[in-house]
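So this first bit is one chain, no partners, the form predicted on its own, shown in structure tokens.
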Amino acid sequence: MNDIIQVEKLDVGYDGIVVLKQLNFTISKGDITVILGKSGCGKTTILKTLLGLIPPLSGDVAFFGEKIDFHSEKVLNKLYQRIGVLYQGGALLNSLTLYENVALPIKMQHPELPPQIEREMVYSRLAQVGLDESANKYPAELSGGMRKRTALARAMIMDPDIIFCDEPSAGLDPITAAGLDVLMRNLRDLFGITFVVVTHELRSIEKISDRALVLHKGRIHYFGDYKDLFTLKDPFIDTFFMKGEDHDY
């Protein structure tokens, strides 16, 4: 099966209030799928719902061919063993070194793992993001880009099938953001990791996207190959890509 996430007739929102209605889409293995739309359209709400942080109001979500019961802690814990998350801002703990931050998922999920195996896993991931020589530094000693790369190493530490990213380029200068984009594509190409990326950074969208999910007025406005967006005669999409998110629609 090539589709590793399947979403059917999904309504999502907060406190019973629907934010996004009747969502239907699939995420294919090895793709980088970006979730797009103007500010406040519900991009992060979808991400939180898929991660089980906000229970769906109705509809179904399946991961790896199995429908998810978001009210079951056992089901969610099993799911979390196969996914990683790159949070907005990185969400590193300032009191821990880079090594200790990256090792956190190991200690939480497999505390019995021998220290030598843990060390090999952590240094392997840090090397893949170019930070193995900075393992003993603290987040406050790092640039924004280095913190994001550390957070990406932590998201990868358990060999996930899918990594969810919430605004990975936010707060980075264009050169550093471009480097992070290249890193994500390289990791996808090398390890077959599937990425689901919430972003509004148009430069990043152009460089990393295989497929795009565009939200508008509480629904999916477009879902399909990213390159096909530019063959559409669609006022909202045209304006979004020309002028960003500065308008009301």
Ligand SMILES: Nc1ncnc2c1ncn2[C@@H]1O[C@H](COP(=O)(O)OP(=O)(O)O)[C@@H](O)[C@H]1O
Contents of the next structure:
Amino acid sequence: MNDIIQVEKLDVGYDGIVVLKQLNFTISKGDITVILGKSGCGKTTILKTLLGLIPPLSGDVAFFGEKIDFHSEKVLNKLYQRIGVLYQGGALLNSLTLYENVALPIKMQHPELPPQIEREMVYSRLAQVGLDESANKYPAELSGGMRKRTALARAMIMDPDIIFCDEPSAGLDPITAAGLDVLMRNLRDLFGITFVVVTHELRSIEKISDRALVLHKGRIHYFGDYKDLFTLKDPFIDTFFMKGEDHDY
Amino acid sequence: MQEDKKIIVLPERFLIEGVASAMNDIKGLNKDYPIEIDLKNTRFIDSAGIAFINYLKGNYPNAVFENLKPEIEKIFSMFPSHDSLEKDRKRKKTGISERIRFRRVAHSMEHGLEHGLEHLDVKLSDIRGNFKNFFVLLADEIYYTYQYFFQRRGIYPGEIWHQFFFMAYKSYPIVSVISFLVGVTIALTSAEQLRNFGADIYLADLVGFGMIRELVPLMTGIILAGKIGASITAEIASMNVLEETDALKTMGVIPEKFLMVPRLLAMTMAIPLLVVIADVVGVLGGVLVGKFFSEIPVRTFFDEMLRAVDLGDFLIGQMKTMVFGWIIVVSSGYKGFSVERSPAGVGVATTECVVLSISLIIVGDCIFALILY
Ligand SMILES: Nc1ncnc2c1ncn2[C@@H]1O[C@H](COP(=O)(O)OP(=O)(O)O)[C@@H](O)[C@H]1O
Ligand SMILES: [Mg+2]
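Let's see the other form, the form predicted together with this ligand, since the form predicted on its own is already up.
Then the entire complex follows, led off by the chain already shown.
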């Protein structure tokens, strides 16, 4: 079973307002899939639907071969043990240190775990994102890139099979953004973590993507291998690539 | 030879659920006791399992690891052990935490003053839905608090004390000052009237009864609504806007429990203390007016007051304030969680929370008056 997520005839939106219609796609194990589209086209909405944060309007989502009932708290909690999320701004808790932020999922899900083991787990994750020396700092003392790396460490701490990232490069300088991309690729290569990355900036993610899902006008415009995007003669995708980052402000 | 050596055979799947029991196996052993960890069966290991082995490597110099499969050994190289990162352990916490925590709250409150007042109008059609949501949250909180007493999980360790400190320590000065001033004010106002009837001594009854039963609960409630309620709403609302509550949910944490139960319990512990302080200081205000304005000796004042006020009145004051405190926490949570997800939304929610809590407190006070008199 190589498909981590299967989406069938999924409509997403809010309170009856459909943002994206009839989505069909699959995410395979070990792939880095990038979801592309102008801002406001519904990328975050898809992500939050897959995460069970907003209910799907219709259609089916299966994770790890099992159809998900998004209304069942039990099903969702089981799912949450296998996924990690990197939110747009990092979404670290500002009242906790980096160490405490990364340790939070352990403390909440496995309060019985001895503190020495927790320390080992947290420090090795912080070291993997290069932040073990800042363990006792607070998020407000860090740059945006460091906050996102911490958030990535927190997303990884429970050994998820898949990590979702919402605009990981937004608000970062190109060098920091590229560093984050390399980090994601390393994590994929080393741990086999599957990534779903949402972005409206193509350049940042180019080097690491395997698959692409392009959204346009409320539908899937393209879904396939990332490298094939360049061989298409498609007016929308051409303008999207041409104009690069500042296409929609 | 065999006897003074501890052998632990790890299971096929050495995962986070099994680590606590493996730790139990080595508990009480001397640090330089020979331990043999046999991984002949182990085919799957997670980062908690690796952490266990790294911990042994770092702390038990005589621990040896047998039959480590190459694929598992490969994983080890990717997890730097705490030992190798030892130098950081010595770093001490700085005292900066509070500054940051409150900086954000202050910022949100400024926002509230700028943008909140324009948005105070409420659509009538929304009221029914809001009413329902408020009571849904109330019911949830009662359930989560109840649940917490039986199963101590789902909230951050130490958070109750942290919140208690914030609520009690940070608000007792303002609560005492206001209570004192209110005590002085009603004493002065009544003394004037009582003197006309030559009934000066009843000042003690009036101040004691009025403060302990009525004004201390009401004023404490109103001050806490502005001080604690606003900051709870600002904090929860900005966590909502910054997707921190979403992050909690996808970590398997219930935000309505994680954030609200510690605040409810902290409020429950802080109220009795604050009320005692406010009662004492408020009555003191009356005593001073009595002594210097109406020439009632302190001793006489207290004797007279204790004839009018009994333990029941004190407890009624406590109970009323407690209910007001719960109203504040639930209203703040309600406004914080239902914030509109925009930066201005935080300010709006904060203002609305203060208005809502004070209105509910006054309605509640009125209901108490009807029931208790
Ligand atoms: N909470 C909400 N309620 C109603 N509509 C929303 C909400 N959040 C976003 N939208 C709308 O849904 C659309 C898609 O938003 P979003 O998924 O955030 O876009 P993206 O992440 O691609 O920039 C936008 O038109 C936005 O206005
Ligand atoms: Mg978005």
